[in-house]
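The chain below stands alone, shown as structure tokens; this is the form predicted alone.
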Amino acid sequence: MSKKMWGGRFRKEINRDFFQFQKSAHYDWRLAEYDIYHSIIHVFALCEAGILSASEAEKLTSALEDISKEVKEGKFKPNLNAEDIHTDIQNRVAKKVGKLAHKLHTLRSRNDQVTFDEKWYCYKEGVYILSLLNQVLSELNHWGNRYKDIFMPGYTHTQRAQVVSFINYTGAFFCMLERDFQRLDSFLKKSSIYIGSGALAGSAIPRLAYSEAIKKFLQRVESYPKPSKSEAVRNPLDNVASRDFLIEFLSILAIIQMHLSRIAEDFILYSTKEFAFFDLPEEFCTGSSLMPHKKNPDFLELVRGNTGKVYGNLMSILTTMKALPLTYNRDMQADKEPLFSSVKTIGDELKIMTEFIKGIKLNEQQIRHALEDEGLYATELVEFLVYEGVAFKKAHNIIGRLIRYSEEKNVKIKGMSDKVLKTFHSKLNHGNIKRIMNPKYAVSSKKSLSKGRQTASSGLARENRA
């Protein structure tokens, strides 16, 4: 066992399989770039409160800083064997700097890190989980412009309903993933990370010595990704016994999911020969190792299936707060694996889901064949008989006659003659059923759509934050 930062009260060694259940430094290491900058910030409230001399705080801040440039060039290897992260940073200082790390924790509590450390995180994914979105939108976007002169059946109850332009259909998941965008850019805006905590009740270190230190961090690592606000502790029971930031970013990851997985579904449905709208790329698709013809729209299915644990790590994480006593409980030790696990599953998923988009092609010949059906401008027609003074119910019921007897007599309303028409109302005739009975006037004849295209909000050309 590695050495721990605490024990002067026990007379017994820790037990072995115990220390092995508690132990968290096989995952938190994730936090060891985050742990390094709130020990950056104690040592330098530590100086600025007379604790440690400026040749003490330069000498622990060199070591971190060494420590700091092994995990941003990949070459940090943690100590699995160490209980947490924060005792695996504080050892490694000790191998560099000696007794002198015997300093570093003084009048500190990994409670007050742990939360630091946990929202710095939230912090720096969000922003990178952003820019994925960013590069999805951007994507949807000139998809829908490439075919923007295309037409689709659009469905409702999985049946067909009215015909849509594609870049409307490429616009309504456009919509969907521009919201979690929003929603997630406004949870990093109001990202605030505090610091002087100690366990519960706040430190003796006064408030003015932290919040210079944090103004002097700030200074000397400007190209760090920064949340907006960075101050002194305002209740420290609260910082410590908080994980709400947690759960929002969380709940946000899991809409965002949700969104993925409609996406997903719609397009294996759209691919398979029943539709045969899409062609998928084969490079992310895989085959059968018994059928030798099938193409297997498997990263889709994987984005689908990925669902339950996205929306299960939300649930542990509101389950593992669910009535906890002020404040810090060793329960929280439990929010760090469904955080990281929903972090890399959508950072994974946008990631790919880019470069997929770009790939899937549209069979334009089996969506003209759809498109055929004239079940999909009965809805058209009505607003056509309306227009020309009809009562709403009653051209319902007109067209719902003309679809039946079409389906009864085997017969396609464009091939009915005019005198058969007349028998539905006056104004039906051949002339008016071919102007209406095609996708270009279906899409045209609804006046509540902006005639702007599909293009990426003015907002999502955000600064980089990172």
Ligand code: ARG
Second form
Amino acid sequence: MSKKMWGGRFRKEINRDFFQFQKSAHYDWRLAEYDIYHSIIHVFALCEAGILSASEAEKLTSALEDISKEVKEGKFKPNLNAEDIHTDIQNRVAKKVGKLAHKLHTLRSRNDQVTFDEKWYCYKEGVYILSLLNQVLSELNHWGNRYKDIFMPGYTHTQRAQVVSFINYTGAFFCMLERDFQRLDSFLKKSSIYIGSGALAGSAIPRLAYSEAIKKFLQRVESYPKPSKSEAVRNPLDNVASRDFLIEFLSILAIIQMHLSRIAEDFILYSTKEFAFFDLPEEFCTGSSLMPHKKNPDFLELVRGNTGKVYGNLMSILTTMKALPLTYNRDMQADKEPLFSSVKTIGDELKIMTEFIKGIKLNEQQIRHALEDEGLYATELVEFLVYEGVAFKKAHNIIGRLIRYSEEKNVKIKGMSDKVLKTFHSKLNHGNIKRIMNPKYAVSSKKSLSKGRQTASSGLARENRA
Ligand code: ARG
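Having seen the form predicted alone, could you give me the form predicted together with the ligand?
Let us now look at the entire complex, which starts with that chain.
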């Protein structure tokens, strides 16, 4: 067991099982980088406030920066016997500077550290996820454009509905993920970090010292992704008690997950022999240990399956936070694993999804075959009659009867003579039918779609939406 950050008032050693039960070092080491930032800012503030001399501050900062370097180079090995990452780092500083380390924690609390660390973690991971989302968006865009002359059946209720263009199909997913992009972008823009809550009541270190310290620190990490807003703590009770920033982040991730799951489901469905529209990239599929012919869409199934976990992570923290009395409570330690889990899951999924989409091939022959289903054009026939002056309800009924007739007699509408067609309506004839029951006509008859190229505020190409 490594050195604790408390203990003076205790006569007995902590129970071993309880120690193992309560420690968080085996997962909260992911916050190491930000915890060091907190410490450096704190050292600056202590120096501003005259509690540390310039040379003491210098020694502590340099020890902290050494540890920070290890973290950034991936060489940091967390001490899993420490109570938490805050303790671990405190002990490392002590190893480097000896007794001076006893001054590092002057007038601060882990409650303040943990909020700060998590805010910065969400920010940095959010920036990374934003860049991954951007890659999926651009891949969806390429994919749509690669097959931009292709039409396909569109579905409602998983039943063939009307013809759509492939670029509109990929554009639908583009729009969903673009909204996710914007949601995350605005979350990141408003995220801010505070320091100086003490345990809950604030700190005896002047507000100005904190503001100066934060300013000085942020100048040093200029190129690093950092929250744009930062100031001395506004309300210390709120700062240590609240996790809504984290819940908001997890809810944005849960919505991304929902969209990825829907994409996965569509791809699975369209890759079945029954549909056979898509040929999935082999390098992201697996085989069966028994059935030699199988090519299973495991990546997509795992994405779809992960939804339970990612939604659960959000629900887990919402539930943990419900009814907690002000301010910090140890219950809140349970926010970390769900947070890390969703970040890792969404990051992995987005990264692989970009490559996956790149490798999907369209089975154009099979899609063309599906487009021969005459039911797909029934709505266009109704529209034709409406433009010929027939009331919609009547036109709907006429075409409904025409479809039923075609099914019962087992004859194609396109194969019906003018004489038969005219028994349904005088304006229907073979020439009209041929012109209308055609994928290109069906799609181009839709005048409500915007054709204009727009640029999203995020600067993303939006041509996929037309
Ligand atoms: N491991 C704790 C957490 O994650 C850090 C804060 C601990 N504070 C305390 N007073 N025990 O929430």
